[in-house]
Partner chain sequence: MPRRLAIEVKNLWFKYPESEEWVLKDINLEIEEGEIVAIMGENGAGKTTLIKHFNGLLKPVKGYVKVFGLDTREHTVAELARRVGLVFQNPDHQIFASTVLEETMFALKNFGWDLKKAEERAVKILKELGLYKYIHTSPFMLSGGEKKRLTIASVLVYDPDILVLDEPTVGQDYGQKRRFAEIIYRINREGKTVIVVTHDVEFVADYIDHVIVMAKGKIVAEGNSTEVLCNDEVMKEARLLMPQLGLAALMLRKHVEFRGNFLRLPIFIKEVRRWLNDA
Amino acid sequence: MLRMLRGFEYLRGDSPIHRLDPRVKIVYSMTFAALCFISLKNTFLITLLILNILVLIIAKVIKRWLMMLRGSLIFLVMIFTLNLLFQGLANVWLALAYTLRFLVFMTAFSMLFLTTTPEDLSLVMVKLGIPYEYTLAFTMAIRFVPTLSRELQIIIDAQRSRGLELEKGNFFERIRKYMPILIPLIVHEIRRSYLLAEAMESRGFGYTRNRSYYYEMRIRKNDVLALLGIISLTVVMAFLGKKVMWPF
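For the sequence shown above, give one chain's structure in the form predicted together with the partner chain.
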């Protein structure tokens, strides 16, 4: 579960993709997410997936993506089986396609989050006219994923050291066993959020609506090229998705 989230966590790195303007990457993620909905043919979706994977390789974040894939395997299997149950066994290909669609969708956004700093993302949101408070909440939520997963691990370790066995017992017993883990986690996070709020207010957060920003974004030549590439690729893929008879 937490491994899956790691696939959306910014990874410090340097690659042509990292250097792109965040807005270009958002366009990329949006269009690829949209492309998933054009066709439910497996071969088409796999083509999209391969294109996405190529981009991840260029961005040098493919390892993280594989980690996310491992973490989300249960989900993918679940989507597949549920679809199979509801659509009937005859529709294996369809069930697979729904699963693949979910995967491509996740991958498209994973590229964005893996290669863009939360600060850049929030800057884009501000530029789009979203109030800074919401933007900040969003970036902080992303920021705390790694901290949260570390903390959760420590709490689980501490309770297991006192003999808690999460694997044992029936369904209801197991749910009850999560209380000693959830309570410290929640208490800890609430306390932390108060501390954070105090620290921010004491540094003048909320003093004025006219914030100044340290970085300004600029569109460069590479961004324009990438954008053109994305647009043409999207048009081509949309056309192919609609017009070509994809097998399966």
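Right, the form predicted together with the partner chain is done, so what does the form predicted on its own look like?
Only one chain is given; partner chains and other molecules are left out.
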């Protein structure tokens, strides 16, 4: 679970994907997320997954994606098992398709968050007319969820070093054992929220509605070429998903 959250944490890099305009990457993630709902053919979904993996390799974040994949295995197995139970054993390919659909959807947005800073995402949302207060809440969630996962892991390791055994006992006993972990985490995050509020107040947050920004985003030649490539690939894959008879 904690590893899965690391797949949505910005990873600093200097790849061609990192240098693209955030709006182009948002278009990419949304189009590929939409494409996975066109068809339930496994070969079509595997093709989409391979294309996403190629983009991750170009962005040099494939290791972080693999970490996310290991962390999300429990959800993938759960999706496959539940669909297999409700659809029946005869529809094993359909259960696999729903699992692949979730993986493609998650991978498309993982690329966006791994290669785009929260500040850039905030600026894009402001340019779309979303109030800055909402964009700030969104970017803070993106920034602090991975931090929260790291702090949770630190507390778990500290409590295990003190003799806390989380793996032993029945379901209710395991839940009870997580109380010594959740209470320090909640207290720590409450303290963090007070520090954050004081820091925002000291910097005059909300003093004026006409904000200024360090830089303005501009569409460059590479962004236009990438956008044209995304649109062309989307049209081709949408056509193949609807018209071509995939093997299974």
